[in-house]
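Heads up, the chain below is alone and in the form predicted alone; it's given as structure tokens.
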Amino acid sequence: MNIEALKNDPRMPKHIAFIVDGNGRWAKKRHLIRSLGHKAGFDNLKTQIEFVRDLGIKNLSMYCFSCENWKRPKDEVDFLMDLFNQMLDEFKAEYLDKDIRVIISGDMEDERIPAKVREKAKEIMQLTKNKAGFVLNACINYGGRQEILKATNELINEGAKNVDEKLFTKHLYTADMLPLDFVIRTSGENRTSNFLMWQSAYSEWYFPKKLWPSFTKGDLVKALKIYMNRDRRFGGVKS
């Protein structure tokens, strides 16, 4: 795995996306309590976390609670809650020292989401939003229909009158992010499942079968190899 050769190469997105899929799969497979496969998954986010930083990718965004989510049992809602109060804490701990901003993509004034996890999300986005190295998008209680409906209200409210994409796109939680190049979803599911629907209108899109926890760096690498020897035409013809 030569990564030198890869952050030199011209092809290499700019930012991905992973929709972390197959968590209580990977734990039924192993006879284990889903919230064991939700551990497990949240363990390899920090490891790939640090993997695309290496490689040189600019910014990320994962999604990891969607609006449809709190259909859930209870317990599994309140342990991936849990998580995401512990993932904020190690945000805070480990990024604060360096150049990474965290934005916190999704509706976090929904009061099912517990007053913790709300305030730890403010603060660290706070604290980190003059930051620009690398740009870490985590979308907990987010919803692509939802986004645009909100960035629609935001400038009917505004008084907005002949709207075009640039404009649109200050109200989305990802303004101040490049464009979306590539989005992987694990686990052999081949949907979009209302993740970034606006910024994915052009992205590259892969499904490998591997449940998330089971997915490698190396199998990062061949994603991003696959995704390097596509030819992306947007809309036009091949030069």
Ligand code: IPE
Second form
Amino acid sequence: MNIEALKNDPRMPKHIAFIVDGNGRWAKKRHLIRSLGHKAGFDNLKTQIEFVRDLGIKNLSMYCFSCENWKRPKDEVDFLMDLFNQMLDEFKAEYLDKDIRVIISGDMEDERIPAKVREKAKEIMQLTKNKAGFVLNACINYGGRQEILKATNELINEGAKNVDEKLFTKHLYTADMLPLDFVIRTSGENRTSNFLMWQSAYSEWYFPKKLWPSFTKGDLVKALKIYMNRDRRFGGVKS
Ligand code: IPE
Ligand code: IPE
Ligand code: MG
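Return the structure block for the form predicted in complex with the named molecule; the form predicted alone was the one displayed.
What follows is the whole complex; the chain from before opens it.
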């Protein structure tokens, strides 16, 4: 794997996203409870975040918990909330002395989320808000429709008139991020499940079959090569 050549390729995306799907099926295949799939998925997420940074990709978004995931059994939701608590502790311990900004996209006022998770989410965003070298966007209690409604209601409350794309984009969680180039959804599901609807309007999508805990660095390299060979036209004609 020639990482240097990949890093220096001008076709490399600047903002990629993971829909980390298949943790439950990964566990089931191994006769484990679903939560152990989430643990394995979380460990893989850490590996992938580091690799994405090593590759020089500037922005990474990841779908950790959707607004719809509250429908899951309470023990699974509780386990996921514990993982997010741990993830936020790790971000704080590892990132504060680095040029890394952490954004948590999603409704952090929702009282179904444990108070400590909501507080830690707000704290890490505040502590890293002036950093820009690498932006890590963790989508927790996130929905694309809800985000669009949030932006709309903020604009109404501001008394905005004649809203254009530029102004609307400023009210999204991703306001300070680069355009979303590439979305990878593991596990073979071919749907967006309410993820970054506005931002992904012109993103490239890729749906590998691998379950998230089994998705390796090599799989990411393969995905990036596929992305780099796509012809992005944005409605125009081939250059
Ligand atoms: C994705 O894995 C992780 C979250 C939704 C938090 P799933 O839990 O959806 O795994 P499958 O789709 O059931 O295999
Ligand atoms: C999407 O996966 C949400 C996350 C990965 C966090 P789901 O597993 O919840 O999506 P559906 O239910 O298959 O659409
Ligand atoms: Mg799933």
